[in-house]
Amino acid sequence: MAEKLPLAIVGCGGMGHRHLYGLAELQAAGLSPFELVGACDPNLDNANSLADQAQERLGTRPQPVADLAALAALGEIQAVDITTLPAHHHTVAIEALERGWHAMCEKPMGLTARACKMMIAKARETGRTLSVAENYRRDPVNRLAKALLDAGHIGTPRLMQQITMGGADQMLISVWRHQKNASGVLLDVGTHFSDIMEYFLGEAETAYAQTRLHEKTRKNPVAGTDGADSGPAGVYGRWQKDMPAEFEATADDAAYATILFKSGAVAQYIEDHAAHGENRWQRSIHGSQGSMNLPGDRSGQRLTLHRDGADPIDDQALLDLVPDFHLDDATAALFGGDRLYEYSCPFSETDRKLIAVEYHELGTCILEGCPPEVGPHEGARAVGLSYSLMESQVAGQALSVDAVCDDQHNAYQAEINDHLGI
């Protein structure tokens, strides 16, 4: 058996557990290149409850420690993966780079479009692999609905409508994600959507958008309970169970956007975590000859093709229109198949088998030296696009999404910039 790669999750709060279970993942089918030596974090009690359960789920114990420095004493570390907050993510990238590691880091890459820039520009200096823990895209049905859309089966993409509403005064997970210095929910969540435009539609051109701070107090329904499988993947509330009752949020929670690609595919967005009332979902995309509506991501459930004269299709039917489609080899043992239309698991079960996809490619990466398919570039472009809707607020008008992505456009992300000191 080859020799494994020593790796360390740094950030050992929810999203490090998250990680965890998904490298558990990985190893319990097989494919893990990694051996886990250390779980670095300055809360050592958060440290040593990712190095138990590791202990656990992989049959070692990492060693748990407070900081980079004493990662690098422990002997070779070949990757980080990065789970701390958005805050520290350029600093913790930063200085894995500058020791020659490998890294994965959680989205957003950045928490503004300068920390990007930095960690592009580290990446580029070391050499080392940077890849963006992205995981949207790589769902099964997404992958499908891609191939799909190559395939010319709606003809040339037209319209994509990404809408999602619901939330009304309810905290998102954690306190942090409602707060403007620590990233809050429009570019927490909308670093998925952001991907997710752009893998179906290609690189967006312009932005313009109204957004809002709608709840300026939200509420923490799980203060002062047990806190037992709270959040995604149920693993959240031992930490929500101490956080206030009741908070000020200071980010805005709601945006309105139009957005053009260069394509000439056009997005009509609104990305609302303070609507009351009935929630709302909803993903399509018409073209020129067709439409498809998409199923709600890590759900499973089957996406639907429209064409003009034929009855829809969302079964087995779709994979024939795609003969050539097929997952890639560690999506395929994880999810039972190749080509899938549909798959059946809990939630927490799909969310570590994609961390495990993202996982196998960082291994694959590391050994084979190829690029990673969401890296710097593709990592930077998220954070760029959601930023783009709070940046043509405060200007009043459509902005170029690559001038914000480049930080010409920074009026809304100046504050964020003072106070990381970049």
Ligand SMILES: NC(=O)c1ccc[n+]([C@@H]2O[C@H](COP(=O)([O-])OP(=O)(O)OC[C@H]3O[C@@H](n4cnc5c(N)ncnc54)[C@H](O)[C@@H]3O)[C@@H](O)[C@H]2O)c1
Given for the second form:
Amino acid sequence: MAEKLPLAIVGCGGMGHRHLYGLAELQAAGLSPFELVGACDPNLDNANSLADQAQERLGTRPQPVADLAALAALGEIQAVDITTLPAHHHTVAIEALERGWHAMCEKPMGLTARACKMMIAKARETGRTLSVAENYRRDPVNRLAKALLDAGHIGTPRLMQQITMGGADQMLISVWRHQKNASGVLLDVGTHFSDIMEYFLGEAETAYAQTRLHEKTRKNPVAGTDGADSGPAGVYGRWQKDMPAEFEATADDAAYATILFKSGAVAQYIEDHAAHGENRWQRSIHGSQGSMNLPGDRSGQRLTLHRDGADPIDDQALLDLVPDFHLDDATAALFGGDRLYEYSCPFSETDRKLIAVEYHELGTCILEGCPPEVGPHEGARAVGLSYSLMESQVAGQALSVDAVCDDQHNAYQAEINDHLGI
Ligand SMILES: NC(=O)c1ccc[n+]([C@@H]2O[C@H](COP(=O)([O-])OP(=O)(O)OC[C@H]3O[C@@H](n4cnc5c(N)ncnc54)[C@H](O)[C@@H]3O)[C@@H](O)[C@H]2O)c1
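What does the same protein look like in the form predicted in complex with the ligand, given that the last one was the form predicted alone?
All chains and molecules follow, beginning with the one already shown.
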């Protein structure tokens, strides 16, 4: 490959480190168009930690800096990967785009629909790439499910059930994930599910929901321990051990929703991060000729196809039904095949492979001028659909998802927008 694109990771916490591991995975596969030159975080301990680990994994040490001005002073940045807290996504992305840099931004794209609209406008104005790092749909098993759906193997989709229940009163990864002004769980996790529902069923039309804040006091079991290897990909423990053992939650933690899609399909959507007793996971899609049960994202497990009058299929025969199904080149190289119905790796490896795929796509978009799969429109829709649930609760009625995306229903988000000063 010719000259590498100089890149900086902005936000060097848990996901910043996980993105570094993804970049290293891409480099090890010989597919990285990037050279990591900057590690940016106002918390310089975090920036230095990422730079040290980059030295080990990439063989070069990016410059740790505290802000984008210091990054610009390096004089060579072409792209930034934004893995900051969600409240900073719009400010960092907008400043980066104004500086002429391309950007990939972690989900949720912005903290509110209004923040997303500002990012969309800036991406349009500058003509730079703004990609949203949405990883769930990139899972090879979700790619296969989409191919089977598009080929009509369950007929016309009628009902999707997306149900996740568990969590009780435990902290989910970090304190900020329970705080409304920083991004509650229904946004943090919900954007993934909003994206995957629209990926499978097309754009949502209306949403009605009851949302709740059930667990007003959350508990952090890692507080005061040595914090080793806790949280997704084992990277969060060193921060979690210093977080409080108990704290007040301010963001809604459960949503019970009905979503109507423009296609006429309906989703029954339950996202309850405060559920006690039995944990539940279900993702299924019923259509006019069959149904599909889908496994957890990043699990590598198989999906099962049920069609009237036939035995369920969960193996190689799934691939025979979609002879034209092929994963993109980077996914195929990283996961070891361009036609997969399952894969087997530890979570941390799957995690970095999917992040590697996101980086590869970003590089292609920058070099070839093509739009990302999850760009500003798709990223903002996932945020808008997630907030449609909380806005519906406040409004006491079903709301147009387009109108929430357009910031026309924002009573729940008003306090957050005030907090952001937008
Ligand atoms: N796609 C996924 O599977 C997934 C998983 C985890 C987190 N995320 C997303 O990644 C983002 C970061 O989450 P996290 O778990 O790493 O949080 P974190 O709290 O571990 O890290 C956030 C980091 O951002 C830094 N930061 C804050 N303001 C900044 C600024 N203005 N400039 C630069 N850095 C700044 C903080 O100092 C901290 O180091 C969130 O948007 C989150 O939703 C995505």
